[in-house]
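One chain is shown next in structure tokens, namely the form predicted alone.
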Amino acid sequence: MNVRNPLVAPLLPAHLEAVQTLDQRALGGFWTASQWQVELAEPRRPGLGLWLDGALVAMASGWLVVDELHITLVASDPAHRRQGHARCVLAALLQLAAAQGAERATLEVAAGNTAACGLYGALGFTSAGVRRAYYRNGDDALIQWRGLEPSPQQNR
């Protein structure tokens, strides 16, 4: 029997091995172990993971800078793509950032990454510019932004 119990939870220093494994599978090793250690330990760098049957299958992380969330990474295990996991974990990260006072979110996405562009568009991001030859392979990046709704706790 295949039990599927999705859980979105903060990524912690104890998750170093799991995030490195997913990073390697999904992004080819975007960050080094030492970079991940900093990401997982720094409170102003929130990260959330979506765990399925005890395995990390999607994650999103960012940096809170004053009133902005700079999304630094969104990854989904290739074996679990197109199932809404990345959308779920990214939406949760946006909610978390709003609860912590962020008023808007930004990210860069490869102009040719149609799947990611579709995900971000579905979550309300719009392009505000282009960074030419932003990526190591020479691809351009689209600069995307969206506003964040204040959490109900902030309106009290």
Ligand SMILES: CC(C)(COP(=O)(O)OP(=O)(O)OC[C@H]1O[C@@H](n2cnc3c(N)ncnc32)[C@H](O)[C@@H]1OP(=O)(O)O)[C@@H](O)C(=O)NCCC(=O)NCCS
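Positions refer to the first chain, counted from 1. Definition used throughout: the rigid core is the maximal C-alpha set that superposes within 1.5 Å between two forms. Note that this is a predicted model, so its numbers are computed, not measured. First, how it differs from the form predicted together with the named molecule.
- Shown in the overlay between these two forms, fitted on the rigid core, is a CA shift at Y135 of 2 Å or greater.
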Given for the second form:
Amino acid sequence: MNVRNPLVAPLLPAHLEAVQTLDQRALGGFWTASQWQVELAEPRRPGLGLWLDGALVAMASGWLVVDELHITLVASDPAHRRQGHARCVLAALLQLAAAQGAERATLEVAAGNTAACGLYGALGFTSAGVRRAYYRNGDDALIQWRGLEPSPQQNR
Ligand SMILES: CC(C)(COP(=O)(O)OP(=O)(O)OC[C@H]1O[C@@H](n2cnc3c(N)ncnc32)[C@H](O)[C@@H]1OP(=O)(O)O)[C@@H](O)C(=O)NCCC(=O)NCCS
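Complement to the form predicted alone: the form predicted together with the named molecule:
The next block holds the full complex; its first chain is the one shown before.
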């Protein structure tokens, strides 16, 4: 990994402009402004950003559903890819979810999304199911899971 002095911190309502800019650059606008406002305000929808020299360069967010983290979005700035940013921010989100009681994490990824499949594989996710031709371009959706270790601070 080659991350220089990154700051990983929760995404907050005040970060609306920064998350929309990164969303646009990385995903072409996955969520609208009003969807982002909900995501940033809702405590059971944790999101973390990785900031480098004051700029948001990667982010990961999810929904806590009982004892599961449903990962909804992972994105990294196209100008800063393959530098470990997405891995760093997603690993931190998994830790945060575990600290809040999540026991496993799940996500859906397009089988043809080589970068995302590589990222999730590197973080220990494995496929448990396939939704055939799920996406508009005919790509399959892989349903992936990973167990989460309880954090040392947790009294179980
Ligand atoms: C997927 C994405 C988040 C990866 O971001 P990134 O910051 O470049 O990823 P990292 O540098 O942290 O990569 C971590 C690991 O993921 C894998 N990986 C990342 N990009 C890859 C690629 N293009 N091809 C193959 N493996 C890749 C590698 O295992 C990599 O580790 P390595 O560089 O030591 O080999 C980024 O490409 C992106 O934003 N894509 C568009 C949005 C998207 O598809 N999001 C996921 C679905 S919501």
